[in-house]
Amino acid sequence: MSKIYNVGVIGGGVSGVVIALELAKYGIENILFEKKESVVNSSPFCHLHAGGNLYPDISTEQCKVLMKQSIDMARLFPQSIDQRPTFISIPKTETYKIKDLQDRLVVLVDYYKTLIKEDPKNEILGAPEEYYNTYNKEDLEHLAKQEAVKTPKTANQWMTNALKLVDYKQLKTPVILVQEYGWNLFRLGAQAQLALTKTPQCNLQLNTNVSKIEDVRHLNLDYNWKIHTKNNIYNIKYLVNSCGFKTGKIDEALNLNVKRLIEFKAAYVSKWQPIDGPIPELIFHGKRGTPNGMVQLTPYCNDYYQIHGMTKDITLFDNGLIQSKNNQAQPKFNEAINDRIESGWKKNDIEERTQNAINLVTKFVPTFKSATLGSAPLYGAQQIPGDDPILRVGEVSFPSKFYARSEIIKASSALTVANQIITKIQEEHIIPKIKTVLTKNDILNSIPKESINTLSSELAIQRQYPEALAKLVIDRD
């Protein structure tokens, strides 16, 4: 008789690997299908979103959820977290109000204190009183006169380094420095892949495309699904659709019509040598989709910087945000975007958009005009369940028995989804009731830092990015 797996997970992005690892943690046998040669190839991320401070338009409740989920994921993958702060500002030309950001930060600090009270190990963003600092005009003028710091330790030292480069006279005051850390996708992918390969509870199938899903729930067998690949058929009790922006393809195969948005976005890699010392991530808020859309400059090792510019000639694209239509669960991008996803980018497209990104940063960081092209863009698409394009918290849905659809928008939601699925498979009697909830994943914790360093570098090079993008700006012990 063919082996029967308790859970089959289709898609080895952030959500898929975390689901598989959490199942394995409880000894639940599962199989994970990923069509590429390594895991976590999905839409790139560079920011932990521990408080949602990159999104002035979302609700405070979404920000609180993002903070909680980010802390949970940072505890799960500490070796992928870059412990450097983020500089948050609003240009004088924009209508956003600093007070609105400050009011939200006050709420977030109180919420952070609550999370720490629930579990002291949640204090990973520093002391609550240091979660953010504000700087008025006089503060900025004073700190701008100080010497740059090679190894900044305090918020003021980080701010001094930033002010060596930023034209702060263009910004409303106060300016904010907040403990929203960086998040390295190559390191998370490396640790997850090493752990999944190591544990016998997960059968990791790389380079494996699922060609057909056969629904046998009506046959009263010991399993509910047959998963067809090129060479094998796998018997599965519970099916998890973790295909990211392509979740609709499985829904269509199962005759499910679901309303969703998908959005294609890109970030650009530049090379720049500013000062002898690291700088925070820099955020200059602006209205999305306009020529003054938000500017985001993310530092990496060896003078590489990632750029987001929320304009249609940089990070956003014409027809890049699309919605499912009637009787069609999977939205379809146009040919130009599909070519970028499937075949890669044309050289002149990379050069033009990267230069557009550099020019946008130069508005606030004048010396950035000397930045040069660093590598191919980081790009991908994300799903947004429903029809609200500014939604940033998506979790999981259960459209029918023995079937779950992961609907994460931000990578930080992945652990929440995994826990919800584990609860559901107990309710549907796929596994016995779990008696003891485990707060850490020993499979992940068993992977040594040196192994993560090696594989993350290999993954960056394999995907044709600089090896430096796999390293942390602030090395962890």
Ligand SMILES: Cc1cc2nc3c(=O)[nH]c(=O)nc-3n(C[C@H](O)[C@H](O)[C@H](O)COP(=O)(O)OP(=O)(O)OC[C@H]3O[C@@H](n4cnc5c(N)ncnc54)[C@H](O)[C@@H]3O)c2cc1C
The other form holds:
Amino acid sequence: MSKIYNVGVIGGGVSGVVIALELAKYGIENILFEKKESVVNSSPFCHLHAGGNLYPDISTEQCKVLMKQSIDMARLFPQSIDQRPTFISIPKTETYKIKDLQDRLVVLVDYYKTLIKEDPKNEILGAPEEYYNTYNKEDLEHLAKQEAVKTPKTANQWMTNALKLVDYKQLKTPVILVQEYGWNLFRLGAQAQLALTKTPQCNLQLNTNVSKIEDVRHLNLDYNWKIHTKNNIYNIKYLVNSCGFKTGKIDEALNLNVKRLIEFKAAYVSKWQPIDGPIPELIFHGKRGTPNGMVQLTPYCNDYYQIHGMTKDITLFDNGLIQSKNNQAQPKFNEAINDRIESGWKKNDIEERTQNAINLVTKFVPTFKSATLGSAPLYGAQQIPGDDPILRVGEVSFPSKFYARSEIIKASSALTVANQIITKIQEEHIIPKIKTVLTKNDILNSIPKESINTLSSELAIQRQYPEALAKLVIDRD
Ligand SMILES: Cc1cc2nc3c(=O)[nH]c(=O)nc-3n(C[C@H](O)[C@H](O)[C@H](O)COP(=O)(O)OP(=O)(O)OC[C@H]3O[C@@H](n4cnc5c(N)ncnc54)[C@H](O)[C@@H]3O)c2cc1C
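Can you now output the form predicted in complex with the ligand? The one shown was the form predicted alone.
Let's see the whole complex now, leading with the same chain.
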């Protein structure tokens, strides 16, 4: 008789790998199917949204959830976290108010203190009193005159380095520096893949597309689903759909109709001149989808910088945000977007959009004019459950017995989803009640930093990105 797995997870993005690793941590046998050659190889991420400060339009409640979930993920994958702060500003041309951002930050500091009180190990964003700093006109003028700092340690030193480059006279004051860090997807993917390969509790199937799912729940067998791949059929008790923006395809196969949005987006990789010291991530807020959409400049190693520009000719695309239609759980992108996802980008498309991105940054960082194309963009699509396009926290839903659908919007929600699924499979008697909750994942913790360094570099190269994108600006022990 063929083996029966407790859980079958379809999709090895950040959500699927965290679910598989958390199941394995409790000794729960599972099988993870990923159609690509490595895990965490679909929708990209670069920013740990530990407070939602990149989103002036979302509720304070969502900002708190993003902070908590980001802390949880940073504790799980510390080697993927780049501990440099984020510079948050509003250009004078924009209607957003600094006061609104500040009011939210006050609430976030209190909330961060509560999280630390619950568990002192949650203090991964520095001291709560230092979570953010504000800089008025006089502070900016003073710091702009200071020497750049090779290895910045304090908020003022990071701000000094930023002010060597940013034309701050265009910005409303105060300007904010917040402890939202960088998040390296290659390093997270490498650690997860090494851990999944190592643990006997997970059968990791790479290069394996799930082509069909057979619902055998009504047959009263020892399992509920048959998962078909090209060469095999696997019997499993509990099905987890973590297919990212393609979760709708599995829903359709199960005759489930669900409302969801999917959005295709891209971030561009540029190479710039060497500068005197590292800079924070730079954010210039602006109304999404307008020519003044938010600009985000993310520093990487070796003078590489990634750019998001929330305009239609940079990060966003015509018909890039689409909704499921009647009787169709899976929204379908048009041909132009599908081609980019399935076959890669045309050279002139990459050059044109990267140049648009460089031009947008140049508005606020004049010397960025000299930046050039660094590599192909990082791109992908994310799902948004329901029909609210500004929702930034999505978790999990349980549409029917023995079936969970991960609906994360931001990578930070992955551990929350894994925990909710582990609770559910106990309620549905797939596994006996877990007696001791484990706060650490020893499988992940057993992977040495050197192995993460090696595999993350290999993954970046294999995916045709510069190796530097797999390194942290601020190296960690
Ligand atoms: C441009 C961009 C920038 C972003 N930046 C950030 C950021 O800075 N911070 C942040 O937190 N979030 C960010 N996000 C969101 C983040 O990328 C997503 O939240 C996250 O990657 C979703 O993970 P997932 O595992 O649900 O889905 P995915 O990453 O999409 O993974 C799904 C996986 O399922 C596999 N799959 C699908 N169908 C099958 C099948 N039939 N058989 C086998 N495998 C299958 C796919 O190959 C894929 O690997 C960004 C998104 C985009 C598009």
